[in-house]
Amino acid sequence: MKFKPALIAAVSALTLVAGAAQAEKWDMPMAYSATNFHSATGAEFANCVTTGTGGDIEIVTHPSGSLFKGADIKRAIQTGQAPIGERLMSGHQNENAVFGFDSVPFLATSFDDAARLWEAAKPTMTTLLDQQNLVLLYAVPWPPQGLYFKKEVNSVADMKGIKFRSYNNATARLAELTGMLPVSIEAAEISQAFATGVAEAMVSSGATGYDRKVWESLTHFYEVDSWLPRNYVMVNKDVWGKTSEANQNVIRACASMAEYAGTWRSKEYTGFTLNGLRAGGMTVQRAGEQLQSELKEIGATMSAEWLKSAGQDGQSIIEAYNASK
């Protein structure tokens, strides 16, 4: 789904009351392949603000980590380095374990679950990035995440010593539950650490294994439905303080518009993705049932564990989430 030309021509109407300002040219990193879908819906949102403030403000985006590492954006975009880029939001939960709201596992498993805890920890994420020089754009969810491998897993038992990429705290957490050995992985560097041997398994989205064509490595998927984690895009807080008011106004109808069509595209790409594993050669399938029920088990452990890490804020959140059901 791409932005809906009525809905540009709307925001590009937001100009006309733009007064003259000086064009700028902000670079925005991105940790994903071009080709990922939250990669393709930051260049068409970035393409909307430059339509839409008339040239005032250019963004060129930057994916594969080409500017910033993955692990580097959200500290280059606090610092002044870049004005704006996009990361996974649970990969800052060494800095503040509430980050890791949307990766509490089997907490919300679904879209559905997925908007009614980012609706319920919405207002708590933009205090805290404002507090750490940030303001919140947009926020788009993955597919649920499943579990890869080389080989058949039945039970958590036959995880025990496999070399399990970790891209946040949740993943490294999980590995160590289930025996495995987690490896810090960016995912620009998901292929060669599978085709070398450094990295045998992972939890991730289908989107993400199709995108890298892990097949050449691995060969099976389980659909576990985890969690659905978030990228989400920032601005560096004295940027925006600097951008005019009728600029702002264009930028954030391009993040609605883009918070919109990128969550459009992750529901419509679960199924394709996962076709696309099929079609190169892996198995896909749900887990067995001793397998998801041992899954829980380890989820529940991390989510009492999460809970105690996050404090009060991280307790507003669930039970926010919890009413709107």
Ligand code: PCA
Given for the second form:
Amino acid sequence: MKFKPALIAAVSALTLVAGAAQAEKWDMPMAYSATNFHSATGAEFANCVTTGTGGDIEIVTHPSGSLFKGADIKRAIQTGQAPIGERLMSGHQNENAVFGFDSVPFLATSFDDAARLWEAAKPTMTTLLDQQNLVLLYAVPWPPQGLYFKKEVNSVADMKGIKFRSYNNATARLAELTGMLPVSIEAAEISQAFATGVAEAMVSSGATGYDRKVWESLTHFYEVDSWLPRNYVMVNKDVWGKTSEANQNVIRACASMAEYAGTWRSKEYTGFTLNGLRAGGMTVQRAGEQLQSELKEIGATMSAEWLKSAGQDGQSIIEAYNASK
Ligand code: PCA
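Moving on from the form predicted on its own, kindly provide the form predicted together with pyroglutamic acid (PCA) as a structure.
Once more the chain from above appears, this time first in line as the rest of the complex follows.
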């Protein structure tokens, strides 16, 4: 028996409509620009979920802080204004010091150590987020952090009075301890901040400097490898609870792949973006010995301060990390 094409078309149109009626759209706010590797990873994760759930859940990413600004993303998800989103984990250090476990100076300075530190911290962070109505899905490290300036810097004394862009409590504290003036600015806005002189220096990865074309304003990048902070993706717990087990499994699988692929990208990007800064005309080199050793001292002060403020949770993370060596 032959079906008439028109009938087939009508039937498939009906199926599509029926499918669409059940589909949910999850808007996913992200703080960093679309060209950033975290945003690329998030976009792939979104596609993976949309495909894997057969279109039941369609995740739509909104990079560059376009839906919610970085500082507002976690609250938006906790309160259900958005079902899912990505944020810099240590950005929450101001509400609980434990969130800054990945920004303790010189605790984990390589991708391998950062991975061990994350394994050590994951149970604590999962519980902490759960208590805040959030389900942790995946976390990806930024490349190692170094210092950006618009002049040659060989010692902490050379930093005095510089306007320093910060992105969490640790970076603001670093500014204070080195005699600089911290000003908190989201990555999405740094090109303008440097161009207008609102900020003149920062600690960040080659990836962020490359992504924001900072060579238009800055001249030097010093590799310090002070820490590798993480972005993470979270879902509202009520939304998660209403998601079928089959779809939860798909989302978890996509999240594992995203963590793996994002980490791989971060590693690849480390050298690529430092070369990109060079191609932009910047001087890129290891911090000199004096600067390194002065920063180590400041790092020791910051580590002690963090341990004190992060209490028992912080202590357990460090113990688990040391035990994993
Ligand atoms: N880039 C982000 C956080 C760490 C990084 O490498 C930023 O500068 O905001």
